[in-house]
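In the form predicted on its own, a lone chain appears below as structure tokens.
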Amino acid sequence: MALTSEKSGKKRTVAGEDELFKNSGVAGKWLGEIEQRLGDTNPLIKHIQNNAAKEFARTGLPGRRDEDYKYTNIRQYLQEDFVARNGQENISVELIKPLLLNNSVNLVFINDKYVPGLSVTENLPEGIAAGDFYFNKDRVHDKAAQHFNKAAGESKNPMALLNTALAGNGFYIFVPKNFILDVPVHIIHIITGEVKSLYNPRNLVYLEENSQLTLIESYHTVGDCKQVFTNSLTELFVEDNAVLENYILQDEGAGSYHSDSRFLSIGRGGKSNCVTVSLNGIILRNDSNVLIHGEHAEAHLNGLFLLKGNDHTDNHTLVEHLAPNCSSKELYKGIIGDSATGVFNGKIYVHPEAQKTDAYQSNKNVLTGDKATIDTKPQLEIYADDVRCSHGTSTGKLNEEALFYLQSRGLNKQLAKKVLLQAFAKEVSNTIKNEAFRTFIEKKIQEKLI
């Protein structure tokens, strides 16, 4: 069978599938090893697992070729050395319970692989389907298998596919409807790893109409993780009149790589909160991606970045109106040290039935070392005529009379810079409303900021 894609009117032929894996270097290694391991996956996942397999097969890793990762180059970091894997390691209980949450449903997962053993979750009520997201025929839950890559299959983004190809384990939360969950569910995420090891955690969150719930996601590593990539990707459908609220903690080791994609449906009147706060890691990309397709719905993205040495963070936000009298709010907030590099790339896409939309985009940098960089593109593309939409920008340095000021009332210029830097970030720590976890937060900004 032959293949042919067109781009840039440009025709290409390909001989036929067979020969496209053979011949896709990177993909042909991980699409082997995971045909393999995923013998007896659910028929409906393994269908689509396959197409993603061959999309991505022919598009690649992304580069700076690519136009939404020309300040992100992952090719250079994710190469074909790296082995796709998943399972469990051994680790104690010791290490665990810092991260634990108090009046919490905490979830752990160690190299994809949930672990009753060290999750606490007897605040979990009746009726509440939280758990792994295992793919194995027997054990798939219905909604999960009917909902799988519904908000993501659009999506052409390389690491998407990759994730939708060669994942194999991951949480899955469903919310039934009228149900207010009153406790947080706490997914913490650890990476033991071993050195070139590529993790593709899945994630699906589903709430019905009238149902609350309050996700919290945290990323760490355990160990001496050198050049550990995860690819993580999460689906989350907020339907009529519910409300999410979802703060993701990016704080894995230095020699770690992180790529998250997140794909947000929300429906009538639905409500959904969403702040990253990125800590650590050599290099950390956040695909953040927003469908508003009904009428009253509420979208709020909040970020916080903080960077050292020569750590690289991009938050590449998509946010798209589809309905009308909708709003979305984003503000993202970037402290850059050293030779760091921040970059934030976000559009607001409002279609021609999406009229009174009312949103608004905001980033807000701090460049604190010399050869600290900052790349920042706000965007809004509109086809409705009756709408309230803004953006900006800006970035400088910590304000000299400030410092001034606190220095005068006996502060020493690197704790009065210290607490510039804290005021400036509690603008998005703010947007957290769980207080357990904000205090969690803003003790590791604090850390982070010595």
The other form holds:
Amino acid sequence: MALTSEKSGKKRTVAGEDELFKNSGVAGKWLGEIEQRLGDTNPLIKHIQNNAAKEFARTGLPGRRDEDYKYTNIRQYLQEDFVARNGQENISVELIKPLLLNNSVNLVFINDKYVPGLSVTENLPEGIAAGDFYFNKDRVHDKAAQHFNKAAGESKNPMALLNTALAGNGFYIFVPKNFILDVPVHIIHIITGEVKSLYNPRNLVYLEENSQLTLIESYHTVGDCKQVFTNSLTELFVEDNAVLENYILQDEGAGSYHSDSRFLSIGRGGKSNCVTVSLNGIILRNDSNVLIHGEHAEAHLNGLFLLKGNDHTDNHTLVEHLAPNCSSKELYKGIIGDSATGVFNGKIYVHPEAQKTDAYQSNKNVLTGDKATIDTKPQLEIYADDVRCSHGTSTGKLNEEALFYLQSRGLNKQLAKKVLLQAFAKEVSNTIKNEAFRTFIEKKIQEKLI
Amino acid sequence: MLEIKDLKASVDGKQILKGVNLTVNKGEVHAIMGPNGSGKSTFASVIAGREDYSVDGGSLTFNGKDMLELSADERAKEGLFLAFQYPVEIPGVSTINFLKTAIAEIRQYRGFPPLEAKDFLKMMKEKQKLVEIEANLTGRAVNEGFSGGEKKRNEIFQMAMLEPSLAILDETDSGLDIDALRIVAGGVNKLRSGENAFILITHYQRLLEYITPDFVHVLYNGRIVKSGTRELALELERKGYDWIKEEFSEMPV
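Other form of same protein, the form predicted together with its partner chain, not the form predicted on its own:
Whole complex next, starting from this chain.
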């Protein structure tokens, strides 16, 4: 199957409806800077984008005064002098090679730009669409357009609005009914670019009834990347009885600022397992939103953040139960060293109709640095009376008893610490079912723990 | 082998060991008995190099080396082993991998290459048989969800694998039923040789029915106040510890 991507080439002109935002502060400025928006070829999308731009012009960038951004002041990192861009850069095959996963479909994106030349798609079965939004216009684009912003549309989150307004491109995966895709699709997302650039990759994943997909996303920085802000948004639709495994690795350099929003919508009997591993990045903000709207569905959200230096990682999760007899399980673990900061804010919201909900949320942290901090806030909002919901959180240093135990058997203190931290991390990495990627991640974790 | 002279140690500013003297030679088994709170576990921890205890005086040499200069792991690499009174559960760390790492570290310290995988497995099988521990226990995470008896057996198994020249068993008999006690003692007896030595720390003389000690010492109020042979343990069993307390409570510190 051939994969193509379109280039718009020329700078887009701001006219008509867009004119309204041209002077509406930073939103208008950025709107004028990008060359290409998804809506440039589809009026329906364009309308949604413009509405989002309007909305964003009202909210502005989030800062400390916004409760949801109390610990992560986006304004400090994404300033008005950043320039909104679409991905353009070329990088060498040599840089990509070590990131490729065997026995997978590997799709390479540079910022929001799909690069067919670097991608490996020979394992992609017939009937599966995977590429960028503009790929295979005749059949696929319609489906993508129909669902554009359908999962994220209710959100008033400024970063989601900003992404919707400026979204240029991103990956698109469509798995038709009853199709079990046994080859994982691996998105290699390369972050690079000029100083003070803003990118807004926009992704959409659609699993029709009874289909299955393993989607792996890995974010890496290459080159001398400084102050590059990636504001990614992914909508994932898991229709009735479909199964999604979604693994995200954030292995970004100090020059990367990354806000990742994820909107997952799960239908009747659907299952999803989402695991986010954050290893590097001076500023990482993950917003994972799960909406369970069909009965007997199951959602797992797991996360591991391993922070050093001045790293800052903020995980926000929202799991909304709209249908009865569903379950959700969350496990987020942090290993926070040096002067790094971790944030966990998890909310479970059970609507009145969601009886027999079984929801559990857990956040456990180990502080290994004297100046390391964690702000953790589990929240339950329950409006149904026959549910089982609970949450737990614990934060501490490494168990001294266990450390001495290992030392008394001949492991030096540093090695003993490493063994304990690896075991701590393993509880999360074990939830990655794909063996090749789990091994890859565990190796990365091991390297980071040295 | 082990030479302890006037060893004093404290924890959180409270002096627990007030001048302990003990000499252990190759091939010997010493039992250290005493009432609760006399400093038995502190004594074991201080020898093993636990950091929360501060050594305030005296000396501790092992095969001529000053142990007080060495960290806990270095002491283990020198051939010292402590079987814990309360073995720690370590979720996520398998006993096999943990022992593989420990043995590799110890061998590297002594200038040996790591064991070949097949030799390691062979050794595992042999030692499992020796201490009568089920293979499924060693395949699991260290002590996680183990019963009290299983944890103690795992300590003896680790001891068998690490082949220390001096092993200290800190109340390994406590909380064991008679079958587990027999297995634990059997393991020690099989490992006992002219080249190694054991210190058994125990509250009751029950364990000593299975492992015959060469010497029995009574630790009381931070000092070894009485030493003897097996007869002393039997006397303690008959008379309890009260007479020791009466006889030595007035001793000047």
